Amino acid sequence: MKHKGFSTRAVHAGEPRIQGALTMPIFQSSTFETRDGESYDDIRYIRLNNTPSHDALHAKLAALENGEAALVTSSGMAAITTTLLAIMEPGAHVLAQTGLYGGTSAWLTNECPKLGFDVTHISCLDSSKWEKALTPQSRVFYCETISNPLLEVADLEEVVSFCKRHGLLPVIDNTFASPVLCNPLDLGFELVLHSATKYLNGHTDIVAGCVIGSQARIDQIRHKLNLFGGTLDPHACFLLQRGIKTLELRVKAQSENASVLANWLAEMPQVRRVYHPSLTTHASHQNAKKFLRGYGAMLAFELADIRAAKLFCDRLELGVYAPSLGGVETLVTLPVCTSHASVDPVQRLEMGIGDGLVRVSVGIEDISDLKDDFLRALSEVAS
């Protein structure tokens, strides 16, 4: 039975029933007997990510997204970076939107010549410049649902006309967004990317990519990664599996929260501005009311400088100054010095990613606790 509930599907799908159990056990096992007529991945070993433990956990994250398949991985990074060489020759030219994740940035412009691709940058808020960008190897177009830090929301269905009328692969990393709020595959997207280690587990105690596609293109990516050794370890599957069960619950708890949270910065005399799709002068919030079933637990606020940034940082007692995100507890991050550290300083600004800009991954705490924990911090902070 194909049940159309989301939470439904975040706590049965992939659930095995193994022995009668109700939580998914953990193969901890490396190595499996070998069947006859089994090709190299299909072997049961744990380095090709096909233990029960992955099978488990692949169908229930392909079951979230409205995929055929998934496949699961060590990192986000490991799934992004794995996808695109399964999917690309070199030569192959990548449309990647600007002011993606810094880590994604940062191998597309730095690491991806070296291998014999190219890369253009363009502004998926700007669709009249992205023909000009074309080449004659043009064969992805790379995006996020919501982009990481500025909240930024493409018309999505634009991006996937204009990949159909020039023979692009669209691509999208969908981890801001989450499974709650967005479904691309849905929308014409061909492959969806998470940093499995953010919204999806949502406890802060992994570190875990996936992406989900059609069977065909997952087999692709899984030969790759096989080869790579992008491996998740059955330990991880188990927390990942445990954690989407509340997937949901969280999301839209976190969600509401970063509204209010963005709509009471707004009125602080230190912030100069704030960044949440649920803001009316938000650049993307049409096309976040468009495409999104909420405007997401992320949001960023501009301080006059970094000396005001790491004050305020320094002086949350609830929010933690942590790099990461998606997690229960709200998290508090400079770009400049974390997710965008390793950007070129010029390009940053470019993208309008300035040294006063703190990003905040919101999480299930109170909201009035919130408040007065960022109103203390603020109080330090000259307007």
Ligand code: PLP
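Can you now output the form predicted together with this ligand? The one shown was the form predicted alone.
The next block holds one chain only.
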């Protein structure tokens, strides 16, 4: 039975009801008995990503991203690196969005050339430069649905049509949007990746990743993952399976809080600028409206300088100064001290990332408490 509703799928897809259990049990067994007549290819072993814990999650994730097949991995980075290494031969060239998640960007820039891959960074917002960046070896276009920390959304249809015209595989990291806000496979992307550590799990208690796409592509990636060994532990599978059930409720509540907070922050005298796709002043408001089913729960805002930004973070009582995102609790970070610390300050400013920028992963707390907390912290910051 195929259900259309997102939460119905989140709750019921990939639930084999083993011995009638409504909650998928944890199969804490590294090895499974090989039965009569089974071949080497039927061996079940945790590293081969084919225990009942993995199978159930794969079915759930595929259902949420409207994909044929899915594969969970030990982290978001394991999903990204294994996927790209599986779909490219040495010598291949990647067109990668500028301003990707720092780990992805560092891997593409520092590690890929050593492995025989070339990478060119392009702005996803300026398609006029994409063609010039192509080489005869270009194979992959890699981007993120919503960028970090300025929350930009590219014209995703244009990305896909460019890839079709030039024979590239469009691959997208959908972590910030989550499948609640966007299903890139429906737009023509070939593969969708997630750091499942974030919204998919939502409770800040595991690290996990996943990739979703056609059966043939996922088989190709699974083969590499089995050899690289980036498998997800069954207990983490259990927590992710449980976390996903409330994904839509969480993302909707968090996104609503973020929209209210963004509008409210825009009125504060200490705040110079607010970045959230719900704001009509945001550069990607129209693209977000067109390609997303909501504006997301990440926002950023600018205070006068790094001193003001640090003071604000220090004075929060509810919001926690911590990296990562997507959990039920509100977290704040300073991109110049974390994700973009290694970027040259002049280049950082050119990218629009000022020293006083505060990034917020908005949680599910009551909005009145969040406003009180932000107001108290802001009141200590000079306007």
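Here the structure is a predicted model, which means the values were calculated and not measured. For clarity, a rigid core is taken as the largest C-alpha set superposing within 1.5 Å between two forms. Residue numbers count along the first chain shown, from 1.
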property	result
Is_shifted residue 339 between the two forms (CA, 2 Å cut-off, rigid core)	yes
